[in-house]
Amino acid sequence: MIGKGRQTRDGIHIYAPDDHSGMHKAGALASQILDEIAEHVFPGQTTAELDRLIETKVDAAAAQSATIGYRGYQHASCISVNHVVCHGIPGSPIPKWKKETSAQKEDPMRADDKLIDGDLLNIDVTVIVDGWFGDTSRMYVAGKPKGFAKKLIQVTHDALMLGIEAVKPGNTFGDIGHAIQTYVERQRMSVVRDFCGHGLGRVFHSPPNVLHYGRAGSGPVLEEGMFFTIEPMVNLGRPETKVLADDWTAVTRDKSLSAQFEHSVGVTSDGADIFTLSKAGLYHPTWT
């Protein structure tokens, strides 16, 4: 059940003003978990251990992971390393992001899921608290990032915040995508087209599809009471992706690095209410 309220002609649910409190509670827990996981990201750590820690934190909060059991998925997080765009499976061997030599083409994966110095990773967590869904992701670095990787992270975070700035009644979802796309492309990077943000609230995924590219003034009109995620994926190279044989892991086709940030937001009378801000100030990996 999605709860009380009405739907627009585009099928987008409109929530009541007092529903923001439930979203803040769920979003705060998801963000707190990502705050607390930061100290555990270092060279030699495994993605399986990071996911185990995340599941432990969800359980300790008497909350529920939205991803465990979702369409057969069995983990409390998605962890996407280097040229993995999204939906990386914790514990799985990490795809190599550098272009392989002819000898390496037979082995496109690392032997295990252990992080090495300079790895970039996106950790994506969704929790359910009192029936409300809190969904957020952010970037981390194992060790010290290279200069071009730091710029990719910065551009992706800036693009997310520019998209959020476009959220206010009377604007359109196309305005959000246009703000993100134009900024990213001015930085000579690309926006992934194959994945998008989504509505949420009392359900994990619902209309609308929140595209991170598009034409200003296009798409449904934003109204107060809409809840959704904005989660741009930005590549250093071309935007094309492919999904690996596990049917989850999406990677860049040209093996370029990819980054992503995600917030859950609600439309207010004059802008956006961000449900997933980091209370510890750790949302952007400049803390390292």
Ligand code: MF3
The other form holds:
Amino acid sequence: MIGKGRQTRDGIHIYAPDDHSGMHKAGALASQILDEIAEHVFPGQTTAELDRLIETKVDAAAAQSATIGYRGYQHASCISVNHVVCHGIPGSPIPKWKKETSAQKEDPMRADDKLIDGDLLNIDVTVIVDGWFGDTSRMYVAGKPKGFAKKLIQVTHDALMLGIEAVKPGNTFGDIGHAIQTYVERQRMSVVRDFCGHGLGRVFHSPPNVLHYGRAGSGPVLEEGMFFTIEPMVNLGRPETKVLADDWTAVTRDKSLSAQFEHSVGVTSDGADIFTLSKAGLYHPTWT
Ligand code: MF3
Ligand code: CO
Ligand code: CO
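Output the form predicted in complex with this ligand next; the form predicted on its own has already been displayed.
Let's see the whole complex now, leading with the same chain.
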């Protein structure tokens, strides 16, 4: 139980209209941190330094990081570079991807955590403000995007926004997944199945699992007052992932590039209230 309010049969908490303001404060901080980190992403920068900057910004706002101490995780962000799908650990050597190495070799790593020209990266930040959780992630590019990177980022962002368009009372969680999957697969890219979005609000991860694929009309029915994330991971190649020996870093098995965007949203009487929009307009990937 999460204080007052009720829960659906599926264990999904229904929040009150007043609770949107708390979520907006938390979401705005997480989003502002992602706005401010953009200028610090460049070739030669390290993921450790990006994470240090993020932690400093969380502290300066007198907020808390939701990820530090979460299941033993020790950082204020996840930074996932190239074929890392999610949960990349700041400061760890960056896994080499296809263009740098043969796909046969087992998980070779770079010497360090320095970004190089053309790297694409997802930065995922979750903060707690007055007990409310704001969880959001975006894509960045160090230097100039190469090959299909720009297209992948564009498709992933569009997929997230199409998923959000399916958010309204009476639709189902399957409708969200269906909107995302059909769009992504029409672009001949694939949706990751091994990780999903989640309910959040006064807790970090709560029911339901928000799948980024599925059949229209399947799953729980959306109701006003549900708060959750949508955070599709899209691969240029196949959808399968594996987790590296550090027990966190998830990579594409075929070493194809992967991208992700995440918003925290609430269901209103007729649509979605997005808690994590970028005030600086940097949510859209065309800054590259
Ligand atoms: N922010 C991630 C999410 O979108 C969760 C990160 S958990 C961590 O749900 F421990 F890896 F940081
Ligand atoms: Co999330
Ligand atoms: Co997140």
